[in-house]
Structures are given as structure tokens and as C-alpha cells.
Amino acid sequence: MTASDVVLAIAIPLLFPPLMLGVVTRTKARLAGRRGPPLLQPYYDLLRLLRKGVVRSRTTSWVFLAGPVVGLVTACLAAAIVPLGANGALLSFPGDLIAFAYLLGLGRFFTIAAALDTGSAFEGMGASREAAFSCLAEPAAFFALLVLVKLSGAYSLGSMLGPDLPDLWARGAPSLGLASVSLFVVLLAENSRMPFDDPTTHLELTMIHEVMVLDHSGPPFALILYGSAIKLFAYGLLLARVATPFHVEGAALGAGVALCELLGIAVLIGVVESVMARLRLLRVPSLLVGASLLGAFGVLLLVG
């Protein structure tokens, strides 16, 4: 990589990702009919918490601030593994669909850490309840990802999402497809996005992600609102590259195609939660599951 393929290399998922929340709420008004914030409002809104002071129980703990700040530098690291276009990928070793997967799983944990550390029930409940959801989405993830080792040979999201990404759709397009709709359903699950979870609710009892935060305020609480947006970068990126069955060649070019295609999973995502309503927490688990078994059925295709 050249000096510039580095520097977007930083400065995309450093930089855009609060621009993709703008997008989903702004799709979501125009749907509603209503001409909703800006598009820039996740931007002030991060201004407006850096420039607070920060409120914490004394009962808390070292865990309580550590939660935030491992949050967002393992999504920083798991976005920075996912190619970006023909740039590839700023970390990229045998093996990193794993380190992937498992950066963010880190990040996850600290949160329910954190959350735990309040000793408030209703962060545990959230907490307990990230935890089980986030256990049934890890398998559709991992056949979503085993679809692109069979298909590609290869153990590096970057090798398995470059220049051969087009032959592997010509060899393996059912599979990539169905591989495509279970990372889908699991970007709405891990992000906290409806029908899974309701980012704006403010009930304890019908919340997930949002009530494992509520004690946070200020610098750390726009750490995690930083942290999610990145977070959701890196699960659309991957879907993106996934979904796409061409590759661009040139630097600037890659990044601009990359970019357009997270604008267009910004307005999917609004627009599924225009039109679905969040489900009941029982039926949570069978739509992870049906996530998993599309990806069982993309990689059957692929032995068969």
C-alpha cells in the first residue's frame, strides 16, 4: 500500500461511520414523512457529550471507564482487517476472519463488564441478554465466513475479498447469496438495530444494548456511540464486499465504490426499520437461528 492507500485507510472508518447513523435516520423520516435531523447530527451529538463532564456511581469500578475505551479500539482494529475496495486491508495475516470476529467479541464483553460493574439489575438484564443473543448470532456469522474458506482457500479477509472476488461469485454465487442474507441478519443483531433491538427506546424492559449503557454520560458515553458507529462500518463493509460481485481496480476509485455501497446498506437498514417492528424477545432467537441455517445451507451447497 502506498502512503495515500494508508491514509484513507485510516481516515475512512476514522471519519464516515457516524455519517452512515445519519443516513439510516434520515431514510427512516423521509419514510415516515417527516423531514427528520441532519444528516451531520451524529457528528454534533459526539461534540456535544465530549465537551461534558462525566457522572459515575461511586460503586463503580477501573471496569466501569474500561468498557468504553476497549469498545472502541477493538472496533477500530476489526474495521481496519475488513479490505477496503482495491485499497485492501490496513491488517491482514492468515487467519484475521478469526482475530475479526473475536475483536469485536472482546469489545462486547467489556460492555457487558461494565455494565455489570454498576450493579444495576437492569444493565444486568440487558447484559444477560446481549450475552445470549450475540452466543446465537456467532454461528451464522462463523458459516457466512466459512462459505468465503471454501469457496477462496484462503484464511485472510483480505485475500478471500480482493481481485478474485468475481471468480468466486462465478463459482459459488447460491452460496455467497445465502452467505450474503445471514451477515445481513446478523449486522442488524450484533449493531442493535430493529427487529432485534430499538436504539431509541428508553423502556428497561423491551431494551438490549441501550439499557447495558444508561449509567454512562459524557466523554466515555460518546466513546460507546463513537465505538458502535465504527462498529457498524466494519459488519457493512464486510457486508458490502461480500455482496458485491465485482471488484474495481485503483485506490480512490475502490474507496468511493466502497462508500456508495455502506450508503446503500445505511438506507436498507432504514429502511427495514421503517417497515418492521422490533420482535418480541422469544422470537429473537429463531430468526438467529434461521440466520445460521442459511449459511449451514450455503456451505452444504458448496461440499455437495
Contents of the next structure:
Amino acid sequence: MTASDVVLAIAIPLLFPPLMLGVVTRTKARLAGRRGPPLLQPYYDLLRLLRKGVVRSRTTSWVFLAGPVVGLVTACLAAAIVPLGANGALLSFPGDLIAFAYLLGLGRFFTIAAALDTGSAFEGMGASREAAFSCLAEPAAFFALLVLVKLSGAYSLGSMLGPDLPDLWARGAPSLGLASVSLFVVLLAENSRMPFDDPTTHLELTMIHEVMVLDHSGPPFALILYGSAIKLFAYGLLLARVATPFHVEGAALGAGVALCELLGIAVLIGVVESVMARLRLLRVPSLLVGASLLGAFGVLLLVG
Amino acid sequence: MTTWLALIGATLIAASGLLALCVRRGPQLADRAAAASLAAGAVTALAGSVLALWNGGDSLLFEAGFPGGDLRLGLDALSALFLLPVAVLTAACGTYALAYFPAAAHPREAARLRVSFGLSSGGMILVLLARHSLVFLAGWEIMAIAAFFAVTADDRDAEVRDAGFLYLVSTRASTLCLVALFALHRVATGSFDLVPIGAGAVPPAIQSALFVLALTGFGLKAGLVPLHYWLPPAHAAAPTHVSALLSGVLIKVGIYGIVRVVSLVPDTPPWWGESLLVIGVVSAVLGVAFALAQHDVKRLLAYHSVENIGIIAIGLGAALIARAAGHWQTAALALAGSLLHVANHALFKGLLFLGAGAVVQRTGTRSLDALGGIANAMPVTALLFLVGAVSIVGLPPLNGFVSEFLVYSGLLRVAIAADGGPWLLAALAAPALALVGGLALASFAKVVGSVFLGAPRHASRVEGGDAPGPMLAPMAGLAATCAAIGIAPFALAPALAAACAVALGRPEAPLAAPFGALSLVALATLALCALLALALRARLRRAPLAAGLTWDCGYAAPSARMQYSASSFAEPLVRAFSFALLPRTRAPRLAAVFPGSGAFHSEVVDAVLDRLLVPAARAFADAAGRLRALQRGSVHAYLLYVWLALFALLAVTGMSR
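To complete the pair, please output the form predicted in complex with the partner chain; the form predicted on its own was given just before.
Shown next: the complete complex, the earlier chain at its head.
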């Protein structure tokens, strides 16, 4: 990687993610016949929150503020592990996909702990649901990645998603197709989108991720929103790379293609959120187990 | 030299309790004498073990004039790697006991507990040093029987007596298997010395019997499902520093036994690895699922030991599969993960048990649903417990992540290299491990959240502030070691490679792991978190900071009883796993619009013990009871039996002519 590549690989994950949220909101508005807020609204929201004051509950300890900090840092590091088009990733080593999953796990642990620190029934409820659903999402993600591991014979994201990707698709298109679907379901679950979670609802009882961060305000809340945008970016980048059977040479061009794909995924999320209702909470595990099974079928197709 | 050091260390440790008995001038001095002897022994043994890892170790021969032959002791890299956690945890728990179990407060039990604690720990070291079957069995029995007396220190409690009895029965069964195992080994090699069995020296059936006996005998001690049933009651009943020793290292001696036997049979068939892998996955998933359902913090930690033993077995299984196929690098990677997890689990589980003990001592309850908000009264304990929790969940930047990473890497490489059955098994084990990781995260989020965070519940009155120095210091040491291994795993790489070479029976087995990158991830996480925290603090200093109530949907009178409890937090996952956990719930029927008061009760008992073993034992006892009709107490009847038996024998021999 040259110096300019490194700058790109640092700048894009830091600057681009809120735009994806803007595109999702705009898509939903258009499909509902409204005009929707400006595409850059998420950036304005972050800046406004950063200027605001903070209200802290009297029951909380330092863990309450550690949640947003760790959540943002781990999302950034996870994004640094996923290769950005042909550029490769900032951080790449054999087994980096495990680090990707476990870094996000660290962020989740502290987010849940921060939610429980408030001592609120609602936030406990959200934390409990987040813990339960992410347990089931992790095997699904690992099954999808196993398909790639077996096909490519490597276990670092950089080599799995490198220039050989078209060749992998030529050899194992059905498995990679199943893995892509499974990864998309994981993306929706891990980023608390419909049909798993409705971030725009106004009833605490039905929210999952949003109710966990209900008591945060001001700059810490900005960190949480920013971190979740980067997390969506990281998952989106992974999905975009797995799901596209072509490879573009050239650093700038590759990054440009990757960003276009990410915008496409944002539109897709917006469409899914417009045409689907949130699932009943008892049904959520079935969908996640279904995603795991898709990945498992993808793995089984490769045996023999 | 190294073996001598370890032997002297073992003697000092084993003699610590007896030494304290000689001190007649006050209980406090006796406590200190025991702790000092434990610490001195641990340091000596540690020195021996580090030397052995450095230059390969040596062995000692004691000439003995009895039929068993000369007695051999030795310390190689594999033994030394297991000796490290034993020594560290013995010293930590010994120091902790100064404030946790002082003789002044427990005049009746203290002396007995000190003697049994030292003997149990010394016995473990003897097992690790043994190169002779009879020495191994002697060390094993010292360790196991002394641990029984340590577990039952508080024997006025019926629950403790029951747990102790259960432990005693299982450890007898385990020894029975080991006697058979060593007898078979003697048949195969013609020697009591623990020497490798040559390729093709014994028929495959005997080899299989060796493995099954080792898996049962050592698996009982290690706590592999379904042989884990003794572990949660014993860990909950024992004094906390004993629980930490049991959970941290005693069960690992079982793992040591399996690894040692495997190292003695160089040409193992792949099914050894496959069965270990399956047992490991079952142990890990069920262990963590049972842990989630527990309301008692010590039982919860005990079930997490079952989970972690499962993870260790998964790594071992993957290593054996790779060894059978000749993939040495993969085998070394998986085995290194497994062995490092042994040491890591000793560190963080010891830390968690000691932390839980401090909470239990200050609040007087082990119930998660009764605690809450203790972080304010015991800030140091809370922080150290949090470090242990992040470690055990296997999250970066701490040590659990490093060993789980190696196990995952081994699994993925087996999945890449092999085809057919073994590859599919390894491939399925990786997502299973991910599920275990997610469940462990939920479980420890529950423990940390319900004990330390949130609003205080009814039993959360902490008496006397944070834990005293002798309890905090060992915990801080363990936490620092967890962090050090997480940040600089490369420091352990040569030791791991040496131990893997011994266990795989292959001196040059290389260990290729990206320790530098793991170190970078850990450092980046820590540095970025510190920077962002400082920036946030600076920003919050300038912003108006208001304190208020937790948002409660506009409800005017929030109380601590309204917050989510540990049971409610775990409920979705317990329901998802109800097919294995079989939870028992009692709920009132809600009849009218304004129902009267009612109580909800739910509990999860151990499926193996309470639904399988106890009913089976009862049925057996009933069936055996029917035979009692034969016991008439009259000489005539017995003469009749003798005559009948004689007649039957004559008839049989007559027919066989």
C-alpha cells in the first residue's frame, strides 16, 4: 500500500458511513411518497449532538461512558480489517476474520454493560435481546465465511476477497450465493435494521438497539451513532465484496466501485425496510437460524 | 536441576499446612507460615518450570528395591507448561486465603483446610512430574483425596456434604479407569515407566481401549460433558479460594493426562481427534448454556469451566485430526491454542472466582438476583472482575482472545486441508465455537451487569468497603498477567512450540501464528480507547453535565426492583435452549383483571445429574434391593445356596467335558 492508499483507507471509513444512513432514510422516504431529509442529515445530527450538553443518570458509573467509547473504537478497527476494493485492508493477517468478529463482540459487550448500568427495565430488555440475537447471528456469519475459507484455501479476508474472487465465483457460485444471502441477513440483524429491529419506532418495548442507548445524550450519543454507522459500513463492505463476482484493478477505481456498491446496499436496506414489517420477537431466532442453515448448505455443497 | 527445583517446590507446597500446624503462637502467624511456604514453593516450582521451558528440562531416577522398578520423575516442556498455572494459582489462592479464610475466624476448619489445600496442590505437581505409572497414581490420589477434604471444609452444611460425596464417588470412578489404563500400558510396553508405545506394538483394539479409558478417567476429572456432573456442586460448596484452585488447575490435570497419553501413542487413528472434537463441542455449548441459566454466581462460574474445558478439547481434537493426517503445522497451531487456553483459563477463572468470593464475603449472598450496583462500594474488585470477564469471553485485547484465536485458526486450517468427514466436523466446530462465544458474552454481560452495575438491590449492602489488600493483590496480579499475555502473546510462543513438540512427538513441529498482528490489534484497541476517552473527558468538562433519573417512560416512582434482573436478562436464551436445559418454572395463573399476589419461580437443574444419573442410580438401588430377599439370616438357607452353587459348577464342568 502506498501512502495515498493508506490515507484513503483511513479517510473513507471515517467520512463515508453516515452517508449510507442518509441514503437509507431517503430511500424509505421516496418509497413512502415523501421527499425525506437531506442526504447529509446524519452528519448534521452528529455535529449537533457533539455541541450539546449531557444528562447522566445518577445510578451510572464509568462503564456508562465506556460503552460509547469502546463501541466506536472497535467499529473503526473492524472496518480497518475489511479490504476496501483492490486496495487491500489496513490490517491484514491470517485469521483476521476472527478478529473482525471478536472486535465487534468487544464493542457489544461494553454497549450491553453500559445499558445495564442505567438500571432501567427498558434498557435491560434491549440489552437482553441484543445479547440473545447476536448469539445466533454469529454462527450464521461464520458459516458464510467458512464457504469463502474452503473455496479460497486461505483464512485472511485480504486473500479470501482478493483478485481471485471471480475465480472463486466460477468454482462455487451456488455456495457463494447462499453465503451472500446469509451475510445480508446477518448485516440486518447486527445493525438493528428491519425486520429484526425498528430504529424509528417510538415505543421502548419494541426496540432493541435503540432502547439500549436510550439514556445516552450529547457527545456520547454522537459516538454511539457514529460507531453504528461505521459498523454498518464494515458489514456492508464485507457483503459487497463477497457478493460481487468481479474484480477491478487500481486503487482509486476499486475504492470507487466499492463505495458505489455500498450505496447500492444502502438502497437495498431502504427497500427492505419499506416493504417489510418488524418480525415478532419470538420469530427473530427462526430467521437467524435460517440464515445459519443457508450458510451450512453452502458449506455442504463444497464437500465431496 | 529443573526437576529438583519442581520437586522442592512441590514439597514446600505440600508441607505448608503441616508447617502451620507446628506454629503454636497464634492463628495469624500459622496462616502466614502456610502462605509463605506456599509462595516459596510456588516460586521455586515456577523457576524450575521456566528453566525447563528454556532449555528442555531433565529427569531424575530414584532407584527402588521393589517390583515396580525404579521411580522416575521428569520435567519436560509439556509438564512445565502445565506447572506454570499450578504454581501461579497456588500462590495467588494461598495469599487470598490470609484474608478470606483466616484461622482466627474459622478455628475449627482452618488447620484441616490448610493441610488439604497444600497437599492437593503438591499432589498436582507430583502428577505433572511423574514418569512412572505408580508415581502418577500416587500423585493423583494425593491430589484427589486432599481436594475432597478441601471441598468439604464447611462440613456442617448438608449441601456441602452432598457435594463432597458426589465428588468422592466420581474421583474413585476416575481412579478405577486410570488403574486399568496403566495396566494396559504396562501390557503394551512391558514397563511401568511412561514411555511411548511403539507403532504396531499393540493391536488396534487395545489402543482403542487405552483411549476410551483415558477419556473416561481423565474426562471425569476435567469435567467433560456428560462427566461434568460433580463439578458445579463441588465448586459451589468449596471455600472460594479452593473453588479457584479446583476450577483453575485441578481439572486441567485431567487435560494434562489426556495430552500425556496422546503423546505416548504417536500413531493415533483420526477417530480419537474426531471424538474429542465432538465431546468438546457438546461440552462447550451445554456448559455455557447451563451457565446462562444459573442464579448462583459460583455455580455459574463452575459451568463456565465446563465450557472452557470444551474449548480446550476442541483444540486438542483438531490437533489430533491434523496429526493423524500429517499436517504438523496445523496440529501445532490447534494444540498451542488448546494449551494456551489451559493457562489462560487458570488465570481468568482464578481471577473471577476470587472476585466473586470477595463479593460473597462482603454481601453474604451468592444469588445474582439479589445483588446489584456494587461497583460503587467495591470499585477495585469491580474493575478486576470486569477484566476477568472480558478475558473469559475471549475478547481482545486480553488473553482469552489469543488462545481462542489459535483454536479457530487450527479449525479453519483443518477445514481447508482435509476432505470428507473430519473436515466437515472441523468446519462445523468453528460456527459452534462462535455460538459459544456469543453465549459466553451474554452470560458475563449478565453477571457484570447484575452484580456490579445498575441500582442496588435488596442484598447489595456491602459491609466494610472494598476487599482487603491480601485479597486484592492476587487478583490484581492475575489481571495483569491476563493483560500481559493479551498484549504480548509472542513472549509465550517458544514455550508453546516446545510443549507442542513434546505432545505431538515431533521435535521440529513449527508454530506459525500471527502473534505480532494480535499484539498490534490489542495495542491499537487500548490506545484508541484511551485517546477517545481522554477526548470525551475533555469535551464533557466543557459541556454542561446534568445528573438525572434514569429514563423510565415517565413513571414517577422508579425502584431498584423494576430493573432487569439476571434471570430476566437470560430468559430469551434459556427459552431457546430449553430443549437441553429443561427449566422448571412455577407461575401463578392470572385469572381476573386484577389478580391477587403471586410468586414466580424458575430453576434449571443439571440435566445429566438430576434427570439421568440420579434416577438411574435409584433404579439400580431398587433392583439391587430385591436381591435382599436372598439374605435370610438362616444357616440352612445359606447351606442350600452353597449346595446349589456346587451343583451348578459340577453341571457346567461336566457339560464342557
